[in-house]
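Below, in structure tokens: the form predicted alone, a single chain.
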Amino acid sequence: MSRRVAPPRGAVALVLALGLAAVAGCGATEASPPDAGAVAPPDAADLTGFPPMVVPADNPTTAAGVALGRQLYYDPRLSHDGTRACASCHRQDRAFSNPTTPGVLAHINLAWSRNFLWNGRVSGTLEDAMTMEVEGFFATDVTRLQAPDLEVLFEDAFGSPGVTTQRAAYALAQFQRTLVSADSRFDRYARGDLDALDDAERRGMWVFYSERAECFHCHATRLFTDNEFHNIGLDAEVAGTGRGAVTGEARDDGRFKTPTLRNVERTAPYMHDDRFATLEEVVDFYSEGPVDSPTLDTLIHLGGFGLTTEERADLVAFLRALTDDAFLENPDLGPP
């Protein structure tokens, strides 16, 4: 019989602590009580250990607004050809994400985010990230929703005829708010299961919350992301590029959004262009990669943090412990 490894909850204590801390500083505001027939996204998953979900007080949730949502994610009408979906480069299978189209960021915990985007270039709410994707994405022609069944969905879910760009982004943003993520391995083993994690992922979540690899630092608290940018030393030339193309600041060149780590066995290729196939190839990055520039993050050791071939393989035999399969398999969040 194995040993049973208790996590090391005294770091995990510290990264929620701080993490917390940085998330509720994020300007927006809690919600008002939601009208009569609101729902609490998500109504199953466990979120002990989560920062607050705000929503806006001018979208509430609530069941007839998310499956208007979801009927648009997967609907093709939203495009303005009416060839696309939001589902067709967001992939449940995949953790809503892509593998043969560049640079998708999953769609994980998005309610929980202020900044879109490999950039930044969308910041604020999950609604500004919808309207972004509805008006700038697919330049939706609104005619192109009104069609009975449409009409019907966006009355129910408003309470009033009329469909809008608007309406569409607000319901899009709601049915994203239940693509939550919180209930993998790593979870029931946080949650008091110490069977969960077996004796190589304990290790590589020793590796993980750990200075040795740092990894805590930027994939914080339950979300495994601080929604901020870091260059992390993948190019020695970064004028330009990252958030620096968005901002105009050098300060701001060749650093990126921290995705989140939930699923990120699903979500391969790795890094905003794709560069790496494999988990293996990012730790090994860490491990022996990264190149100096003039913004490289301080977190970053020039040469990489020298992990040894077991820690490599168990920090990758952890990460893929971040796979929630609840998530992944849910019919609710498929093709209505």
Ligand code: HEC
The other form holds:
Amino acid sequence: MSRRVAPPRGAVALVLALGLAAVAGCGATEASPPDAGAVAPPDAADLTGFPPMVVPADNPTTAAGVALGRQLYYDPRLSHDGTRACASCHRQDRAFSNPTTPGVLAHINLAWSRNFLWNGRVSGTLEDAMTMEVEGFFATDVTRLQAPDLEVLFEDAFGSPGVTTQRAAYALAQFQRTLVSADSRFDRYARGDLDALDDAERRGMWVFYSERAECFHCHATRLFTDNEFHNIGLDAEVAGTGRGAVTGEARDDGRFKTPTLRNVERTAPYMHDDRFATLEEVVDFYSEGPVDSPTLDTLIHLGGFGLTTEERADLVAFLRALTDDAFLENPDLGPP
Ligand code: HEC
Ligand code: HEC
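Having seen the form predicted alone, I'd like the form predicted in complex with the ligand now, please.
Okay, now the whole complex, with that chain kicking things off.
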């Protein structure tokens, strides 16, 4: 069967997408870090359907480690000039993105990421990503962090005195592993509460998981990202942009990291260059806007997926059902 032949309203695809995810549900137990006394991140999240979370053996998630990471995330002493914290640009009410800082990527379920930043400049574990961030922030000069209140937290977290860049990065990685969003209305629907989505949202879900709109191939699994890079046809001229700027390979030009769609209602403006202000504009783009270039993804239809006005509205309604208020308002993820 050709991929282009839509199954009845995408039913097969939906069953596959949700069904396979359910099989992987045992992964929830693998989310627990190996150490006794360690906390599973986060305690309350139902990770049914998520892929297993990989926690490096040398950085198990502990309550004291998370507490230090959270303190550092909100602490301006982390920055060169002592004026900015991570949270200055990454705001919880915006799913840890920011409407006014250009191109900020949200922090949602990054525990499952292996590629970081729009062009994948950093790959590996969260520890690698946080090391890059911390070094970028204070260029490995930790003197500002050698304050009594922080020294106590470092000792609690790592069992011996010492303030180092690596410890700061590892603690930030532990805190990141608690930024788990898994309780949107869509999640509740997928767990069996069939009233969690209204009619428009359910229709939008069928569009999302249909071969006509292709969304679920890239915004894949419960993470709503395949953690890969694609050129979705935003620009005709792509030489040296996106992933290509990192690898130097022409075949990577114009390819950017697939962002998760969880909480996407809160992460405007959209795309790596913030070119769309609203979800309606994004859906209009996919419906009629993609332009050709040498690396255009084969899943993208030139000239768009041709969705009807009603399908577009339904799709936007579905995207809004991915908002997870428990995540956006969880006091444990806010300033300490
Ligand atoms: C001045 C604003 C600003 C501050 C402060 C800031 N970030 Fe960011 N962050 C950004 C922007 C912009 C991006 C996207 C950049 C890109 O992809 O090229 C980003 C991306 C990221 C990503 C990649 C997310 C992904 O999906 O790949 C991580 C992780 C991250 N930041 C962590 C941090 C941490 C940790 C701190 C504090 C040490 C921090 N950021 C401070 C602006 C900021
Ligand atoms: C070929 C893979 C692919 C397909 C198919 C796809 N997307 Fe995307 N999507 C991406 C990538 C990659 C980006 C980021 C592009 C960029 O910024 O250059 C993105 C960005 C987005 C954004 C903006 C998110 C943000 O935080 O900026 C939304 C919303 C979105 N897609 C929704 C959809 C919907 C709805 C569909 C189906 C109609 C869809 N996507 C189909 C790969 C894809």
